[in-house]
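In structure tokens, the next block holds one chain alone, the form predicted alone.
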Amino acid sequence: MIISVASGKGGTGKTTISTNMALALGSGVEFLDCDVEEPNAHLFLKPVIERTELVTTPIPLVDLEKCTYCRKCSAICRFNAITVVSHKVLIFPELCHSCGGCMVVCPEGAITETGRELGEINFGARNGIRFINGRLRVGESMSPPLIKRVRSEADPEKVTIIDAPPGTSCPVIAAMNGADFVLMVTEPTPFGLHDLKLAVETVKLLGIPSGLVVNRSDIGDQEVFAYAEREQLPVLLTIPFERRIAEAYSQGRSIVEEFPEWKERFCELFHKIETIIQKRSTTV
């Protein structure tokens, strides 16, 4: 089963809605933070790092030996990565989406592919729970492939809870695309309704059965629960504003170890959603 958190804006405690399921549901469990431009999700997980790998990602390689400079390579390359200028071949490597297509088209086998540094992905544990996280490169701007790469370490037999990017922009879908739920967090205000509402557009292109929790549920006014009831949209947890809570969040201590009441109701939002899961695929 795989549950990607998300929000359409950031500050809404995506992240803390995340680490606090895992940490209720506790052994068996796996971690993903997709959210690599800023991962934040070890600073309540606290996981111990066993390894470090080095991501990169294909960027064409030209053998101006081989090269005709037939313009064959500039033609297919729609994001201007790859261009011939008299006998030169410039090549912009932050512009490249790694297709392969100027290789496939090149009459002369001149070009070939080499890597270029996209980030880092984090392996650990921590209390049963593997933890994985990417790390985007500074200054780097391609974000979905190693998005797509701390995916790929997913096990199939655990429950993966991924903390996705804010927002609904490429990072999210990558990072929503082919998981069983998206679990939403919001707040109660005008700005969190205005992204929600972007938010629940693009879980409906995708598909996925859905569901929303609403944080600090007791400031700002009721549109955000209104909306939820025309979108049959369910509310599956609402977590009040407490001093308390705040305090824990900000010295990076979890809901659910200080305050034990919280361990049953993070559990109980897994069992609903686990139950709309299973309801869907006996529809379907």
Contents of the next structure:
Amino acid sequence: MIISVASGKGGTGKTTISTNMALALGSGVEFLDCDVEEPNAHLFLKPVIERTELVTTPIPLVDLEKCTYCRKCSAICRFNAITVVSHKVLIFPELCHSCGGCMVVCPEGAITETGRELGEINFGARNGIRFINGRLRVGESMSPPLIKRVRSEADPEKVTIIDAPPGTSCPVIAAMNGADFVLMVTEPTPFGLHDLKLAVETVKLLGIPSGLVVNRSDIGDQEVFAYAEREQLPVLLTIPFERRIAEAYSQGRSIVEEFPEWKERFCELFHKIETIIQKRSTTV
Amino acid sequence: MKVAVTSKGTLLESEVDPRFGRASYILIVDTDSLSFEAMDNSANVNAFKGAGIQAATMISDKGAEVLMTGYCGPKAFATLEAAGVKVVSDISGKVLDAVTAIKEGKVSYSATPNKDGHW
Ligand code: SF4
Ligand code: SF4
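Form predicted alone already given; the form predicted together with its partner chain follows:
Entire complex below, previous chain first.
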């Protein structure tokens, strides 16, 4: 079972929710931090990292000895990542999406594959919770392949909780696609609502059931609750602003470990999600 | 010599378009005869990324030896460099003024691209 925790914008407490749910459920859970530009779930889960691997993406390498400058490679590339000018073939690795099209069409077999470093993937554990995160190389912008790599490590036997990157573009979709449920975290403010609406539209397109956690539920206005009702988006948990919660968070301590009553609420949150997923699988 | 000038229109009297990859038109002008060809760059205007690379490849194919434009980003610059096309940036005014300036040798060539690649 895969639950992706997302939010339309950053700073809504997405990581607080995802990490606390993992800690509340405890062993048997697996946590994938797919917010690869700014992974920070490890600050709360405090896993012991056991191994790190480099992640590369294939890009073309041209053998000019074989090249006839026919330009078939640049004609097929939709990303303008390869071009042929006056007996040179130029490759722009940061534009290349590793689709392999140029290699396939080259009639001379002049193109082979080489790797470009995207970032790293870390494997670890904490109290029976399996932990994996991806970290994008500084200055790198191609995060979807790294996110897909992190997701490929998921164990289908486990409950997988994914911390998705904020926003609504390709990286988020890479982190939500194929999930059984998307848990959206928002704040009841006009900005929060605006970004939430965009995120909800994205999830609808993917056809994944979703539900809402409203964080700092007593600040801002009530518009988000009215919106949730109109959209038939179940509000699965509300977390009021509490000084002690904010303090625990700012010190990297988890809510469920500090305050036992919250452990129950996070377990309940999970059971509500489980019920929605099960209902759905029996109706379709 | 053939010079490529980015342009908002299809005439020598048109204003220079400060953008390269996403210029409306690119005029390939023969500096001796002032005959020219106006190339519609609209296919590139809508490119998501790498418009400058395409435009650079196109003007090199047309035999231009110099590009005159407002702004040339790093990827386009690298492509032009590989193609042996020199770059004069920070150009404004009319296309004809730019062509006159280069005929009179009153231009300086850029050794580096303009900063930031988001055009
Ligand atoms: S692999 Fe695909 S994206 Fe990369 S250069 Fe080749 S055709 Fe373009
Ligand atoms: S398709 Fe192959 S032979 Fe043709 S220009 Fe590209 S690399 Fe050269």
